[in-house]
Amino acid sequence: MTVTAAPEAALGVLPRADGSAKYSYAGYTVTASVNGPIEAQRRDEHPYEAHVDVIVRPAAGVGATRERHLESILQSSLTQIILVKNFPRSLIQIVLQVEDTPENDYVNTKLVQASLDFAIMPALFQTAVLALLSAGVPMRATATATAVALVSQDGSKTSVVDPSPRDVEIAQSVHVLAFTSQDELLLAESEGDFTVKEWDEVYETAKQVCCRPVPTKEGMEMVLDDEHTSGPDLRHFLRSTMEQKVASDLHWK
């Protein structure tokens, strides 16, 4: 599969879902719907708040383990940016199924067992708030997340903003960050070994991927200070995405 230059979304794509996303960027392409604020079962009933309930599915196979894994973190990243705290005793059931993954080339593909890798887990995060945007779920602010590995390169570590499978096979340590639109530090999942200055160093590069300041300078300027960036501006692909869903929607036909 060719991986995207830049990341492409589709909103509403699921006309039965409260709301729905396509994400695609990076080789990864991941559709997610959201139903709810609806009924909770009794086992799922929170008194004071509601549940959120991620179930991710992956492009071939059955889910295990690592799908349950990713579940697990998705899950209480996105509770901290919805309002649960609205809606007790209800329901919010968010559904991500991996479409599409990019291949390794030094991997014979056929003897891979259909599991996820650690750098699928911004693909899975940025659907899945997408998909609430959509849904008109009421969140405390939007958030973006990157992937960042750590290669050996003659004698040197090298960051890699989305990493491909090669580079997450041959990385050192790989690192998913996510953070709000108020630039706070929302998830941060690593493997691999590394050191405190190492992190500081994939933060700081997370970070101006995903918290990069919408741009003042003009013509020539703007353009050279954008060689000093990797990566795609997150926050700005997030708001013009919402801005051509809500004029699209509110166009007289």
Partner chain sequence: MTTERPLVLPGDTIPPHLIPSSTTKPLRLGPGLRHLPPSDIIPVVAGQLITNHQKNSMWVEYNNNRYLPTPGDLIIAQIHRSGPDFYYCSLSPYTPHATLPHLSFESATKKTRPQLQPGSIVYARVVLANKHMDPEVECVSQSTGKSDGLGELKGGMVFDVSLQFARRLLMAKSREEGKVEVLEALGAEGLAFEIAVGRNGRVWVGGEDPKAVVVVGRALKETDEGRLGVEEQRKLVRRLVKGMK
Given for the second form:
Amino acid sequence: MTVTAAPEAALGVLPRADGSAKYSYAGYTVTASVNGPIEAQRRDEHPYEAHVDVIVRPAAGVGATRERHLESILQSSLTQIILVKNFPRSLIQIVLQVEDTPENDYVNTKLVQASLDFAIMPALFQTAVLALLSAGVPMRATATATAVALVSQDGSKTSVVDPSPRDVEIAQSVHVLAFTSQDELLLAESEGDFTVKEWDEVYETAKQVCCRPVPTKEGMEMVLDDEHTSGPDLRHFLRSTMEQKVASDLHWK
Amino acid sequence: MPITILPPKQTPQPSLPPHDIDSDSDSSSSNGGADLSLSPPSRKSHNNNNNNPLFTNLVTPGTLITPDPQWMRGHGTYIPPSHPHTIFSSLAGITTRTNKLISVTPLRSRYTPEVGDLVVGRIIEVQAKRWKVDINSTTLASLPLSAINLPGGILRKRTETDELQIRTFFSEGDLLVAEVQSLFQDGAAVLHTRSLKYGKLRNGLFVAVSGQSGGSGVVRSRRQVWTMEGRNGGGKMDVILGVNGYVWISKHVETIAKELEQKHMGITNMEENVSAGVYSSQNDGIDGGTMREMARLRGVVVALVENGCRVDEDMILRGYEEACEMALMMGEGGVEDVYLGGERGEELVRGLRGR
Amino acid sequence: MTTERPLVLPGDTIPPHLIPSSTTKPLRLGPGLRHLPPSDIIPVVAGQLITNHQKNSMWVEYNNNRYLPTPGDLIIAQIHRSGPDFYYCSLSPYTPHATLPHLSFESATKKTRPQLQPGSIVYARVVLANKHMDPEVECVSQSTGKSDGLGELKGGMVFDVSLQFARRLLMAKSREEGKVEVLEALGAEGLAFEIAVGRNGRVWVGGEDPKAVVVVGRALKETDEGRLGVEEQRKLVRRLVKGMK
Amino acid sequence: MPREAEPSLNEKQFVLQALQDSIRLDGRELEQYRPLELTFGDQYGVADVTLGKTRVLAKASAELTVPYADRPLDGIFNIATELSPMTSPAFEVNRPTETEVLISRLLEKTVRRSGALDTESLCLVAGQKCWSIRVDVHVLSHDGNLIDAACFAVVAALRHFRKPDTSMEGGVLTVYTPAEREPVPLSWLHSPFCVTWSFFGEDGDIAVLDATWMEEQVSSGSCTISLNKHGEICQIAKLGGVPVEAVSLLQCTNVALIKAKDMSSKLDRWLTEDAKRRDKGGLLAELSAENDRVPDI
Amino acid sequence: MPLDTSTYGLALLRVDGRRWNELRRIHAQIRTQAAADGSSYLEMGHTKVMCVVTGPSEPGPRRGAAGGAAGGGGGAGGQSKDAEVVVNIVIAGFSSVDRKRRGRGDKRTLEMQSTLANTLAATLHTHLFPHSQINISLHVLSQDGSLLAALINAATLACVDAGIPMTDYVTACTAGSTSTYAANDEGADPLLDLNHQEEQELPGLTVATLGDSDRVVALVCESRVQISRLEGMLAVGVDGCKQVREILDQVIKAQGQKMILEGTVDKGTGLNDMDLD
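Next, report the structure of the form predicted together with the partner chain; the form predicted alone has already been given.
What follows is the whole complex; the chain from before opens it.
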């Protein structure tokens, strides 16, 4: 299984949506559209804040309970970072369309009844954040997410960042964590057997991936990447993607 | 127990339109003629009919009425953009002309309100300052709060209290008789009940008659409302023929007149002293005889409609006489037999036509 | 104005030297920033942070695609329906309707007010916009009672452009500050047309010749979508006008 | 559900008036398509089609299942079309609109009922095991003419798709995973394409190909004709709308054939290019031999 | 399935004994439901449908997306000025041999509903009834081919009966071809008005035209056929529509004549009467 070495993203890919992003990483490709703030349906209307609507659509097959579950997780964590109080009685609609998932070459997958893998969460989350940024929806902070799998090999457990479907299959537990740009833990979802100590390890690993200090121009306190070899620098990636977008938007300045 | 064997009644021949007979002959006479597969005999017979001078003004949708630009097009006609000045019919109906105006009266259609029509309606919706009334038209009519008589005098100003109490005058499901006061641009009617003739209906029964204008159903006529004597011991009955095809038959109550007598008031003050009783939803007691006659009258209206007769005062009065006689002569229960459905209805109408 | 325009993302910490520190004037925060008491100023969108030390103000320059009504904005609104006292009109798709009072027109009275059909469009100004209420717009200047060019737009065609581009077109010095010269170039080619730009990303172009209107519309859309520079805009106009004949 | 915005009277009037002078807002000729682009995904059977600002993604997938009882010798082939709020916030999840029903019926008639895919070849063991092929159509962006774009995407995805290889030995069915044996293409019989005409005006005398969303909203009727390059009509759908002279419809069909042939050769070219890209170093000779066996589509 | 229709080549007679350009027997009635604004019953051979029209009337509460839509294209809301045509088709379980039950969400039925709504909207003068709704309910009692055509004809009749103004009748019929899609034989004959068996075995199309013009309102072809066959089929179909229009017109006229004879309507005043004034 070849995992794309670095994440790739394109913003504004859908001309008719308010904001959109296509993001591929670790074999997952997701396209997201964001529309909002728009008129909310009566049943979703909230007098003091915007309703955030997240829809996850699998590439093949119809969405089922699994997708609804992912939607509810994303919905509650994204509501935390969007400044929902700015838009009372309105709706911010995020549609996440899965395009590609990494294939497990050793299994003929059952695709007709789609059931998205838990490990797709970081990709969905990251795409949603990028699309929200592209739509210019006001947010408290940006956020980055990663998945960590605990795989037991030869009696000892190792943590695998951005696990492949094969890893997920043999893993004892899979964890998805997201951190805001202020290093706050935003989302922690786990599946499988694990101890509190193991979770602490997972937390540290994920934090290293998500919360790498941003290299600033003035400060030379660039952290040497070699210390944390696992995973790409998601924060830096987010920043550089946005830098391109902003530069292109404001080309006339 | 002796058994009497009754001779079988002849099944009534439904008055089939001629095309039925044609289609039968069509199937039997089809000789497989390739190009003339469309039943030549049927055509011929219709052509004969078409030559009947009675039928020259019968048109169907798409019929060219005239290519002459001197005529003006009225209801039921159109001028296609491709042929300016050429008038076509858009309905199945009868052409009528008023000076230079050509219009087509449909054989049947939904009620189209016109100013001055007397209609019977039902309250569908209560809004802040108006009611929405079903009058069997294409859209709901509206009855503004300002267009009804309020208890305590006609000149009284509408207050907010009235707005809050709007349901005490009319609420959902109430029936009323009203006049069309004006029409909106889209053809929706605005009603008023500012006369003692109009207002809430009670003490009676409602009949909806489908179809309007030319065909069977209620026609606009001289008298839409009258009081008639019930026979066979029934009391006086009021009949209201709404132009919209809604008919109201009720017991005649002379409340207002009596009230006036008691209070010794002049007729000029009458409208100012409308009592709250006008908006009562409580029925007065109706004796059995009157109820029976009301039911009979209802049967007459339905029978007239089912058999394609126009419904007006004359027809109803004659029909009612006929029905009473029929009940005496044929009904098993004598005057108690008010059934006028099916064959009875046909017979009733035959009797009327025969005269 | 400083030349430094750093990229900020939501939640970033703003370097202190970029926060104007004038003690005489109150600090003015523009769009894209949020003040967290007591003294934190945090960006909420991704864009370039712009600080104006003279005016003691700062804001984030960014591009969004959903129009948020702001009082004073000139917009092109589409009448949806008429109520008892207002027209309900839409400023952008899928958003709640704005109200346009029947009497907010030049010398309008109950009798003389313009009768607008559903689907007609007006050039209007936003008078009221806050997050808890549906916006209100007007077609008359409240101070002068004159229409000042606002009112129904008859005929012509409406083109959708990005909000950013609409803003550039509306700049007082659109050529210098907004780097748009497409309209001047079209005029120089001898095209006759009228134009009304709405901040809600809608541009109305009127004119006798539908060909000219289409060329103006295409020039605007291609300039916007292709992110063309001034020189490219001139080239585009020359090419389109040539193709027209 | 937020309302779909209708174009203003000015826009409707202008679009019609301009079309009367044969002018389209984007400068196209009346019978000209917007640029059609196709990209294949990393996996087999993913086709991403853009037609101007319209963008449709189709993904084909296969699963082993049991054939329908009344058709024991046929495999199962389904096309699923669901318009999500990504297409437009006016579409709601799990509530099919008329647009969605009509698109899915048209794709069904064009691709499935015309026998483009040989469903008999999908049957592995009569009455017991067969392949179920499913194509999911996702409309990512809607700027008119969804049908032509969606049909192209479906055909492209199916022709690009490879299903796992199988073998039957002594009554034992083996399905090979992609790691064991290179997957094989579907047995494809012909490639139909949809060409949609939109009619304008009271008389429907202006006919336009590949209408944009704005044009579709102003149009008074449309007609979708599906054809393959051999000049076989697979389906015609003029579902009401403005009356059009029969002779004009015949002309529309003839023009549609030219467009369908054009699309057919474009798709052939893109498929060949993609095969070359995947076949770096020519290690999949076996596969190309397989390709040769596929009848001339 | 073996081609029973292959015998056609021998005697030039179809399975039911018709020649290539013969319609089946059409029997039609209007005003079959007293309570409705307009109603009709129509048989084309053994395909039997009935139709009830209600309206134009105040639109009831919105019923999701189940119904068809006309004009603006569904849910346009406040801006729509024309009456909306809503069609509902119920196909009885006993109407066909296989007794297949179709649910409410059946896409084929939904497509027919939408086709019917858009076909009728092309002729009905919906602009005369702003903010209202015309409800058309169709019940299929028996199916033997040409279902869509029968539904269109029945709906047209019921709309005429309801007195809804229209430009002209919209009439429909089917046409087929004796060639199969594989054979490109030039000698293939077009056939008019397909029955169920022919519909199953031969390529065919349904065509609906406006009045007695050649203008096609609806054209639905669901089978694979050589492009060269289309012209012949279309010509035969359009001609068939004109025949159907003639038959339907006679049905309406007969009703009108009956009403005049019974005196329920006046004979009216026409242009010729005017000359006498």
